[in-house]
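Consider the single chain below, provided in structure tokens and representing the form predicted on its own.
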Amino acid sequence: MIRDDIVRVQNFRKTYSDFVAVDSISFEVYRGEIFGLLGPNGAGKTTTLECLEGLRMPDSGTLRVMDVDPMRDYRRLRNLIGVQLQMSGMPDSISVRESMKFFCAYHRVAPRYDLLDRLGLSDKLDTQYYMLSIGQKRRLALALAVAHNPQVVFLDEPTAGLDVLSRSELHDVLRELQAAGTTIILSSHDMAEVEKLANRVAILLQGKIVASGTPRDLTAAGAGLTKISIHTEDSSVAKAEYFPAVRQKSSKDGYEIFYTTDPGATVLALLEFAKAHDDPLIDLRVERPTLEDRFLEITAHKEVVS
């Protein structure tokens, strides 16, 4: 199957004085997919997005969004893309209704009050911007970013400050946009969110892409350790020196956590140990490796996976 690359980055480099923010990276984003950009603070995620959005000038390399050069043809680009910046703001006195009218007039489309309703802002239409909560400002920013039906949407930490319900509603909106053919590039520190939404991800570390692929491919390429969390009344298992197939262990929030290559053998041994020490079981959880586990593994060892 031929995949249509909507966003193309080739040998992109960006520096600030002596600091190399992005060091000759290359990747493609295909039509209709959600692509996650991951990395610790300072890895180059926001710089990459801002150059693709035409907000910063790359030092070298080629960047194209639907065959448009972001720096040379920003007039064409602005109607093709929607942007939710990591830090965005508007005049304190502007109302939610006025902001929607203004942004839609800029793109020459009718105001999308339905989006405000969908994102829980219908009762805030006449509320001034400075009176909105952080979560409400984030939801408004998303509504404004997609109001003109852009073909590519850039989201930088879109759910920061949102409660659980608002986050779920935003995820539903993103899936609907994707189903309609919109391409979404998502930068987030929320690994569970990216694992849930993204078709593919790229992990940036010190300005370089150190891993890329589907979330499942990346987690499968790791050490493959299964996480077992056990909580007992007396935490007797914490005193044991050995359990079969365990490679790492830690403690958190009353749980003893074991990372094992053989979950069956480890669980059986844990339960037998607790029973032998007359230590009642409160909770037991067995989890496959997550994208967050893999991210921590990659960044800790600075390995490169392609």
Second form
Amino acid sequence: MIRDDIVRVQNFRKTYSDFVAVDSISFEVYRGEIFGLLGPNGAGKTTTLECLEGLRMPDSGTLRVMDVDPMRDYRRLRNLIGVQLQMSGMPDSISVRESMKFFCAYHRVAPRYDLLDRLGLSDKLDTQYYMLSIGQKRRLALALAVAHNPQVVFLDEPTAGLDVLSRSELHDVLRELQAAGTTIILSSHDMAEVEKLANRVAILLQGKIVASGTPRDLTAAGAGLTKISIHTEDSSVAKAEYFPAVRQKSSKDGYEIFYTTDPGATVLALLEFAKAHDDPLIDLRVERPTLEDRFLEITAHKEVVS
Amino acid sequence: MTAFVHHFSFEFRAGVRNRSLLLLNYLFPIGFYLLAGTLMTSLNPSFKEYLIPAMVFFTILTSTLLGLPDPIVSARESGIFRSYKIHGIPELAILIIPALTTILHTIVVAVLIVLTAPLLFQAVLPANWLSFVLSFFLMAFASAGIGLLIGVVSPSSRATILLAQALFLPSMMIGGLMFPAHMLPDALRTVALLLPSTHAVNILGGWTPGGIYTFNPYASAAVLYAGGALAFIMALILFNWDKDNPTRHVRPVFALLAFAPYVIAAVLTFVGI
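Next, give the form predicted in complex with its partner chain, keeping in mind that what was shown is the form predicted on its own.
Below: every chain and molecule of the assembly, starting with the one above.
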């Protein structure tokens, strides 16, 4: 199946004086997908997004968003894309209602008060920007980013500073946008969030893409160790020297944690050991490797997946 | 057009909502007008002849030189312009609309002064309304251009205050607002021609029957017009969306080009032409 790439990045490089922020990366984002850019601080995520948004000039390489060059034709790009910046601002004295009217007027669309309602800002319509909480400011930025029905939405750390409820609301909004055919590119530190939302991810490290693919493919490409956390009354299992198939072992918050290649055999052995030592079980958890585990594995070894 | 109306409407309201702008657009000029009207007219009764234009020109100076630049610097520093850019708001609107709303604020205060000064302080109304209105708009245009230019080139709020005061204080002292420019020593009279207020006062004097002027009033009008136009053009050329990511690479020192008409006027006066 031929997929329609809506964002194309080829050999993109960006430096700040001597610091190489992004080092010749290439990737595509397909129409209608949620694409996650992951990486630690300084990995080059924001630089990549800001060059795609036309806010920064790349040193070299080709960037195209819906076949538009973001730097040469950023005015045309404005109505095609929606952007929630990591660091952006609004005039302190602008109210939520005014900001919606103001920005929608420049996009030549009617104000989308329904979005403000959807994002829990309907009771803040006349509140001035400086009086909003961080979470409310980020939700307003998201509402303004998508109010003109852009075809591609760029979100830089969209849930930073949001509480659990707001985060969940925002996830629902993103899924609705995707269902409506919008392509979403988001950068985040939150691996669980990206794993849950994104169709594909690229992991950036020191300006290079060190892994890319679907979250499932990426986790499968790792060592494949299953995490077993066990909490017993006397922590007897901590004293045992050997359990079958266990490759790594650690302790945290009263739990003994085992990383195993054969979870069935390890669980059985752990339970038998605890029973034999008359040590009552309090909790037992078996977790498959997550994107975060894979990310930590990659960043620890600086492994480059071609 | 709708975008312009919303932008203009918001900027105008911001000029009242924002406490420092409220102070500089209204409270400070009105307070100073009441104080000067009370003190100066009792100390020097002839000041009643100059009270209205002096206080109106003072209002222009506070709003444009002290009030206009800092919001531009703050907006650039806090990422507001980045938000504007991603929503496609053009640089021209970002610069022109605050300048226009600031001039509108000065008109409101000017009308208040014109209406109340004769009643409160027996101030003399302008003899030539056309020259008064023309000098008002030319000075507002020129000063707003300089205010924008300061906002665009200033690297921080602290530097903005220094740059603005570098023009505001001399304008107050030797710009013809507190006492007529012809009373200044020759050297200072020449230096005063570097200031928009001197030319505005000069236009008013030159086009009023029996008025005193130190420089050809038509040339003063040309200086204010050219200075204002150059300042707006240079502000547009030097405008940057982002403090960390300059998109324009013209050196800020080129902002001084906007003062070329004032310098030419001063030089011509100095050499006696």
